[in-house]
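Here's a solo chain for you in structure tokens, the form predicted alone.
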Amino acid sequence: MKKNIAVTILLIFCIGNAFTQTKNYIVPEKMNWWYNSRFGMFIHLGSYSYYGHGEWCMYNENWTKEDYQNKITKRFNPVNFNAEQIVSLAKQAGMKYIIITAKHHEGFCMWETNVNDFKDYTGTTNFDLYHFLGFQRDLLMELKNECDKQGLYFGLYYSILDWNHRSQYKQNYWSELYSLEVKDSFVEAEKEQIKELIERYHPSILWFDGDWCEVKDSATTFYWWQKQDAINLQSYILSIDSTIIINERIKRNLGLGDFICSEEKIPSKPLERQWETCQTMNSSWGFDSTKINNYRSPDTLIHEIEAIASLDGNYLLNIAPKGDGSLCEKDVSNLLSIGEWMNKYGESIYCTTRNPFSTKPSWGFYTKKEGKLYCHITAPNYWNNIGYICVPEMQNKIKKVYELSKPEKLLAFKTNEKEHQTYILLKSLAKPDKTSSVIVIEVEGTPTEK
């Protein structure tokens, strides 16, 4: 979002950046809880976590299936996975739902699958925690039960491509079938696994990935996952459970699924339908020991939550447990810091919708809900030096103005009808929140630009 060149200091302070608005979304009933949640946890955990080189290490480092499974997967032992700790942490951070990797591109299943098409490299043992490793616990069920207990929604990630499956994985390609003749049986086997996941864990969300074959007039060994495959899979899922929310990566950019996925990017304007940004804390989805010093600050992550809510989106923030299932200290500390802010200001994120104005403020972000406009002030100089912010004039009558964490202390305001701006005075308040303070403008009706 590029800043406009201001003509006057007042314009710099009060107008900010122009951007295009779209109409608010018509939200299907099954999407209401997700749309109002705004903030969720992504968990990448698989046998790659043991090696600590990220979730793409099998492909990036050119491992054979045999070496990868013997030297990495066989040493994966998530004995310290603690579902209660993870869900409690998510709840403290203000997250409302959790998505965990059931099967990533490496093909290793994080549950006991009884679909016998998914064997290890020898073709003799189902490639999963229970059969291949003899791991007795059901980690997905532990997490599901804890989500139910603590009131969070539960979802599963599933990779459409599968580097372990006998139908695919040539070391110099990320996904290619050995022949088209094996495609139908592979797709049917994946449907069996997905049915297994739905009937066993009853996820609220199925979060697909690995769908990035280009759309062609007909399938090839390289471009094998096509639009009709995704349509068929989506129909199959909904025939089992019509309430499941499906992301667009069942086959992206075709209008399928229920919401758009923006990976590690925040769009410049609201997208054409419900959307979510999935984001890492340190540029790696799976645990990567080389990036433990690359973590972004909680302030940065909080500002991304605010920015995304102001654009009518959701924020899915990733954690990457280690190979023993324990959590990285920085994942924990960042989420606890976010939780401190959300505990004070979460009202300005949950159940809110987009910026109602045709401009973005230079001092931060807007969110809104019926009767309230939230002004997220991320630039401390407005508080410390300038002493006021300007808000575009609204059609709504203003009832009162206050800082969200101090509702008893009202702030002075004045609307200049000639300038079509409302000035909110800040200096009467104590020092702002170190990350972002939120001013509430209570109005009659839904905040609307005049």
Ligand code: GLC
Contents of the next structure:
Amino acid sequence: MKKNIAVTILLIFCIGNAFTQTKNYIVPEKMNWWYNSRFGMFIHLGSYSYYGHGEWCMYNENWTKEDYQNKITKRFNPVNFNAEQIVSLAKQAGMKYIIITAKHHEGFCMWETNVNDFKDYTGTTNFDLYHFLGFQRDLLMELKNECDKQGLYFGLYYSILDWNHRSQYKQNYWSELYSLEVKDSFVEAEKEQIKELIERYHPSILWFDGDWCEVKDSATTFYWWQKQDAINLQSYILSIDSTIIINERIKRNLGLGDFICSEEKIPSKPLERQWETCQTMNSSWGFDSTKINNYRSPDTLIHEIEAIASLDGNYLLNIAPKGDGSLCEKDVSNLLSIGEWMNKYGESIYCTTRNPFSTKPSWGFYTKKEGKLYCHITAPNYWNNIGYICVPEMQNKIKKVYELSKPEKLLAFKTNEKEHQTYILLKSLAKPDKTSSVIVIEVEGTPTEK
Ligand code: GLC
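Having seen the form predicted alone, can you show the form predicted in complex with alpha-D-glucopyranose (GLC)?
In what comes next, the whole complex appears, and the chain from above leads the way.
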């Protein structure tokens, strides 16, 4: 009887949630570095950071352009922005690329723009750090140079909708044009800005947003950003630099750009092409002083990295500097904790591909690469009480099994051919990692389900 219960429990644990495995897609060559990186940093810094109620405050408080610029933008002064500190932190956390907001929905440009179409509410001064605020430093360049120095890739976020631009005003969650006649010149001006950004900062990624008005047969003042506009913009960008990676939010859900963006969500199964989950630590992208106690734990964030890698995705984790450019303590401490884990277990994340099996284990996640299957055990009861995990039988011959941080100590394993499962004994491992321990199953060839 006892045995039956054990077998039933075991079966439940081993089967877990089934998902359909999609066919492997080909990763285009220009995406290789990105695909292998798995983990990047998002930075939301704009004049909204001064107010400290998130990056949508202009919309949420229903401010006019004039009010917003006088109350908020004028007071923004990111003097304590420290590129060296930020890039070192990203590097310590194990991140391989950084995306920073060049222009968010508020329309404020975080660089000196010489495209004269983007003025403040008076229509006299370019609405950017340099002209509007007289800020002398080029923060994007400081970050770009530091990324080059420390070996990280650099990318820029750019919002297509622009609540400040004279062509449009905010309406619901989207911006509305005053008339359709102004569309072409606005779109041209944005192209010029994007060219300016590419030529000045040579970003590896352009990360668009604010594209989300519905797809219509033809543009209206409300649904003004349409598929053809995005196609034109995409080919324009690639004509300047064909190596740039573009996210799908150039106009989402139409197969444009190079990767799918999943916002604050982990898909239940691998997607049909490369994808990335962008994620906040505390449900706010821009600095929000009311959410400093809402931070999720580093363990939770690490489990998300593992879950996403097991589905072939990338994880873009946000930090929200304050209005003076300095970092929030929790952003820093969480990243340092993630870094400690990545430092030990990064091999099971970078350059890996997804779970090779048609089922997901209830004890955690799988990732794999040539010659190795990684079992990420996030559920502590498998170490403490159950004492083993089982893995679906593979076509590959198993060479040895060990815990990633203790390769010299081999673990016992046995394949039960009737059950099509291999049992890995964990009992001999005295001290599992409190976050997640990774067991390596070394095999001949690429791990493949039998
Ligand atoms: C949303 C929000 C925006 C945020 C972005 C990050 O589209 O509008 O504020 O920057 O998601 O993915």
